[in-house]
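Read the single chain below, which is given as structure tokens and is the form predicted alone.
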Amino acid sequence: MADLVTQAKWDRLAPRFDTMASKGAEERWRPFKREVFREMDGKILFLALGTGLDLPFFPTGKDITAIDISPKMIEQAQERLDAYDGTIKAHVMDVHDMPFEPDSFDQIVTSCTFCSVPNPIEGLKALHRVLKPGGRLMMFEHTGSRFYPFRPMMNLMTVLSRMIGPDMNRPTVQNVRAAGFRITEVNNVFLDVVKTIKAYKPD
């Protein structure tokens, strides 16, 4: 069953999400996102779709299932979904409660997602379940920092930020390991706060 509190939060944000995400940030992270997305292949699960800001960075001709907890976000994404040169099916769905069969996908891709999943380790375990053995998890994420003064600052910011959007201090690399994935690569894009994470599901 979907988390209706989380769904309502993102439904409220959907009409102004593009403005909040800001064109500047999208331009800044574009080359790093493209670097992750260019490896997309096989049967792919993408979450969370949001308003589809990442879709123009996807390689063409791919077979993608995209999910988001917010129907309003998917409505906002429709024009970008229609413009994608490939196969992409969007579903309103909570990552904690996905109906997909085990071992359904060759790859799972996330983009600034696990700062917002209410129960991140359980969400990652759900991804682990639907990924094929040997399948890859590829992530572009912002996380908490290990360093002073960023760590206490981000802990403080999270008290407010989680009310209207993401947590700022998630230990996502550790969460990926805790969910049963084997990490192959972590690259810091900005300090140790924005990073790419690549992992796989052991056979």
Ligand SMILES: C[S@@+](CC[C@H](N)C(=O)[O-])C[C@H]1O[C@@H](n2cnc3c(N)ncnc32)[C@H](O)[C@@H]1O
Contents of the next structure:
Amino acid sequence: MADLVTQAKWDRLAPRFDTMASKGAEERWRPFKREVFREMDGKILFLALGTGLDLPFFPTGKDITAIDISPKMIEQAQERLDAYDGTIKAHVMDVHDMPFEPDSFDQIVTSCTFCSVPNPIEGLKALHRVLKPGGRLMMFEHTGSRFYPFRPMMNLMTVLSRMIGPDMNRPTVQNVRAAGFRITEVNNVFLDVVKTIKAYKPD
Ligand SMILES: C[S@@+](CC[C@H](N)C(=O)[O-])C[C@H]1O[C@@H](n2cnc3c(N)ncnc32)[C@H](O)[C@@H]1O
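Pass me the form predicted together with the named molecule as well; I've looked at the form predicted alone already.
In what comes next, the whole complex appears, and the chain from above leads the way.
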């Protein structure tokens, strides 16, 4: 059954998302996101498109399927989709319920997504299903912290942040492992909170 609650939450945020996200922190993270995007190759699944803020930093000429649960986010992304110099097809789709065949993609790339997907381990298992054996998962994510006082602060912030958008305290590295991926690299970009994660699906 479609997750209308999550869809409505992100639809509501869509018209304001660029104003909220495109300055400040987003500019600071851009070089690290770029480093992840630089390695995009083959048949790529990009989760989640959002308003397409990441698209100008994708390498050109790639074959990308982009999904997002929110039709309003995809609407906002249209100009950036049109400007992309390569193939990118966008679909309204819940990561928990993707109709793709098993082993469909060479790579999966995500950016600031697993703070938002409602059931992260299930969402990651769904990605695992559609990734080819040996295929790479490349992520830019903010996560919870293991350290005091950030850990309790982020638990507290999540009570409020999840009402309008993401959770601030997800253990995403552990979740990636729990979904069956092998981690090859975790790079802490800011404390142990903002990070790039690279993993693959074992054969
Ligand atoms: C924090 S935004 C990040 C958007 C974009 N990647 C960026 O960094 O600008 C999280 C995105 O995840 C999408 N999302 C949340 N749950 C989802 C799900 N179950 N399936 C697909 N997309 C989902 C939301 O609609 C939203 O666009």
